[in-house]
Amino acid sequence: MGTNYRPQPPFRGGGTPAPSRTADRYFELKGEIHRKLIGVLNMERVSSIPKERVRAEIGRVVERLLEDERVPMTTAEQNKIVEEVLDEVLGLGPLEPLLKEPSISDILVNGSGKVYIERNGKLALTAVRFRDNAHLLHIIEKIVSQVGRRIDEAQPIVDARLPDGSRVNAIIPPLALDGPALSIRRFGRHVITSEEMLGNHTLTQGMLQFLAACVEARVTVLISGGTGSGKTTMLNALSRFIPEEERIITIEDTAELQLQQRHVVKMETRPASVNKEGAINQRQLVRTALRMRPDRIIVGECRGPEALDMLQAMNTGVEGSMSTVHANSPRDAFSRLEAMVLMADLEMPSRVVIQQLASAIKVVVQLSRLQDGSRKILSIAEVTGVKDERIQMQEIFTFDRVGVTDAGKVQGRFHGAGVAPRVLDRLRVAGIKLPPAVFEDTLAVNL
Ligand SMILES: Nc1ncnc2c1ncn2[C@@H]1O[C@H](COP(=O)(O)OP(=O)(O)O)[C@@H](O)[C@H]1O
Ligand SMILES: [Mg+2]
C-alpha cells in the first residue's frame, strides 16, 4: 500500500532528478497553481454553485492555469494535478484520497512527512506527504473550523467529531514536538464480528457461547486489556447479544460503539470549550443515564469517578451493564476499579468497595495483543466471592502460550478449566442451558 498515493512527478527528460528534488518541484508547481486559483476564484460565487458542478468548473480553471505554466506533462499527470488542487481547495488536501478509501480505518499523521494508515488491523506508512508543517497545520485548521472549533498556540489540542461521525484529535506545537500530529479514527469502519473473531482465533466457540449467554442473562461482564488489545471491539461484538427489546444507553468519550439494537440512546462526553466551560464528563452522563430508565448502561471505558456511579447502578438493578478497563489481568482490573471508586468517594471504606465490586461484576474477560499482532482472550474468569478483603476468582477459560513458530506466530492452546462455573445457576434461571462440553472446549493455535 502507499505507492498508490505517491505524487507522480510530472517532470521528465533532462536527466533523472533526485526524487526529493522532483517532489519539491512538484509541490512548487501545485502550490503555484493553487495560489493562482485562489487569486481568480470568487469564493462567494463558488458557494452558490451546486456542489456537483463546482468540481467541474474549478477543474476547468485549473486546467487553464496549468496550460499557462507550459510544463510538459501527460494528460494523466495533468489530471492528477487538477485532482490534487481540487482536493486542496474543496477538501482536506493530501488526506482526500485516504478519506475516499473506505477500507482505511485510521489515519495517523506525525508531522508533515509521515502519514500512517490502518487497514484490516495493520498499520502502514504511506507515501502521502504534506508540503511542510505549515501546510499540515492549515489542513488541521480547516478540519477543526468545519466543526466550529479552533486550534492555536493557546488551545493546542482539539478533540472533535466530523459530520460523518469520524473522530479527530489534533495536537500542535508547542505541545507536539515534531510538528502537528493528527489522528482520524473513521466512523462506520468495519467492526470485527464475533464470527471473524472465531476465525482469527481471538476466542473459541465455547468461550463465545459462554459470553453470549452471560450477556443475554444480564450477568455483568467486564472487559479488561491494554491499549489496542481489542476491548472496544469485543464490547461491540458482545453487545449484539443484548436482547432487542431492551433499552440501552451508551456513554463514551469517543463514540465508537455500533450497536445494532433499535432502542439505543448514544451519549458522548464533551471537552471544555476555549473558555474552559461546558465540559461534561462520563460521570455526569452516567448519572443522567440513570434517570432515563435504562435496562443497561454501557460505558465505553471506565477511567475515573464514573466507576462509582456504574457500580451503584449495577448493584441497584441496572444489571448486565458493561464496560472496559485498561488493565493487564483480571486482578489488576479490580485494583484499578477500586482505585477509581475510592477517588470518587474518599469516605467509602475499601472493604465496602471490594464487596460491591465483587457483587456487581461477575465475569472478567482479559484480552491481550500478542507479539505477532493477534488479539486473544487470555482468560475468562468469574468472581466467586471475597476473602480477606480480596476478590476471589476462578478461571473458566484460558489461553496457554507454548512458543512461537518460525514465522513468528504465537503458538498455544485455548482450554476450558473443566469446572462448571457458578454463574451457570444464573444462566439457568434465565432459561439458558449450556452443555457441559462448552467448558471442556480446547483448541490448538498454530500447533
Ligand atoms: N479480535 C480482533 N482481531 C483482530 N483485530 C482486532 C481484534 N480486536 C481489535 N482489533 C483491531 O485492533 C484495533 C484496536 O481495537 P480496539 O477494540 O479499539 O482496542 P482497545 O479498545 O482495547 O484500545 C481495531 O481497530 C481493530 O482493527
Ligand atoms: Mg477502546
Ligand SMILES: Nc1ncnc2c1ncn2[C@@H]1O[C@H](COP(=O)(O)OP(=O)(O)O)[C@@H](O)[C@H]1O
Contents of the next structure:
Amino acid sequence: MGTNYRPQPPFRGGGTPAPSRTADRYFELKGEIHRKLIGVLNMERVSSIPKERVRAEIGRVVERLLEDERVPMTTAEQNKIVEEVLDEVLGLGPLEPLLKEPSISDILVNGSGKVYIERNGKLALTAVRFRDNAHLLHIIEKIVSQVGRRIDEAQPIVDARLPDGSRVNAIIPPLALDGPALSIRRFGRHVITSEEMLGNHTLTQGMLQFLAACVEARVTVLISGGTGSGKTTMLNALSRFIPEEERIITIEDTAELQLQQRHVVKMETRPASVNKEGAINQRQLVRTALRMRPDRIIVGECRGPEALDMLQAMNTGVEGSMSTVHANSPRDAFSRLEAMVLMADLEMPSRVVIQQLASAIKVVVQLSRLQDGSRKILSIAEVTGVKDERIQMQEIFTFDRVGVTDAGKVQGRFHGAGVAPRVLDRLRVAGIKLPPAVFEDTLAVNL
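Next up, the form predicted alone in place of the form predicted in complex with the named molecule?
Only a single chain is listed, so you will not see partners or other molecules.
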C-alpha cells in the first residue's frame, strides 16, 4: 500500500461516499485487524470481557499490523480504527455511530453502499457504508440472533428489535434484488412527554385535556395514521393517563410500547420456525389476554383477524382499551377494521360488524407526518352512531393547513368545533368535568 492511505472521514450526517481503492484498502485493513483479533481473543467470551481490555487488545493488534505494513497513521487515526473495530466486535459495525445519535429516528440501509437516515422528518444519504453485502448480512444476522430469530434463504424476511426497543425489519436475497435491505425505526429510552408534544405543536392544550379525560374515563380510543406519523408515540403518551392501579396487557408483533405503569404484562407474537411450526399470532394473544383479568388491553397495531377478538373484548367489559391502525382518515380507519374483522371468516354480516365497531370505539385520533417532518393530530372525531349502514362521526378538533412558510414550515390552525361531544356524559359519570372552553380551543402554527 502507498503512503497516500487515509481512513474515511467519520460520519457527519450527509454526503455520498466515493468508492476508491483507498476506501477498499481501509475496509481490508479493518478486516485484517478483525481476523487477527479473533486469533488472540476467545470471541465466545468477548462479551463478558471488560470493554477496556478488549480495546487494549485491539490497540495492540492495530499497532503491530501498522508496523508490519509500514502504514503511516496518526494517533487520532489509529484511535478511530480501534473504535470501528470495537464496534465491529461488540456492536453493529458501521451502524454504531448512527445508533449513538439520538436525533436520528430512522436508519435505512439499501444494500452495502447506501445508508440513509431520517432526522427531524427529513431523509439524507450518509457517508456510511459496509464492506460488501456479506458484511451487511453478517450485521443483520447479529441483530436477529439476539432475539432468538434467524434469517436465511428459507426465511428471508424478519422482524426483530434492538436492546433499546428500536424496531428492525430486514429482507435479504432472493427477495431483495439489490442486496440485503435493513430498516431500523428508533425507539430510544426517552418517552416523549405531554409537554414536549405541546411544545412541538402536535396538539393543543384543549385537545390534550380532552384525550386525557377520555383515557381516564375508560373511553375506547383508536389512533389512526400513516407510516411514521407517530401512532406508537401517541399511544405511549396517552397511556400515561391510565390510572396506576389498573392491570394493563399489551400485545404487539414487535415490542415497542413503553408504558410507565407498574402493573403491565407485555406479550409479543412469535413467527413460525423453519418447519412452519410454533407461530403465535396476535389473535391468539388477545384470547389469552382475556383470560388474564385485564382492566385494559392495548394492541400495538391491528392488522388482521385479531380485530374481531379485540372488538369482542371492547364490547364485553374491557373498556378503555386502545389500539392503532394504518389509515388516512377516521372513516378509512373503520373501513380497514371492518375488512380485518371479516378476515376472521365467521360469515358475520357487514351490518353487524359496523354496529359492533360503532358500539366499541368512541373516539378516533387521526395523526399525520407533514411535509416539513412535523407530526400533528389532524382530527379528533367522535363516533355518534350508525345510519344507512355507515358509521356516523363528528369532528371535535381539527388542524387546517393553509400554506407553507419560506423556510418550508407548514402553516395552519388548530381549532375546536365548538360543539360539546356526546362522550361528555360518560366523562361526567366518571367524575371528570371539562369546561366548555376546551372545545373552542384554537392555536395558530407558523402564521
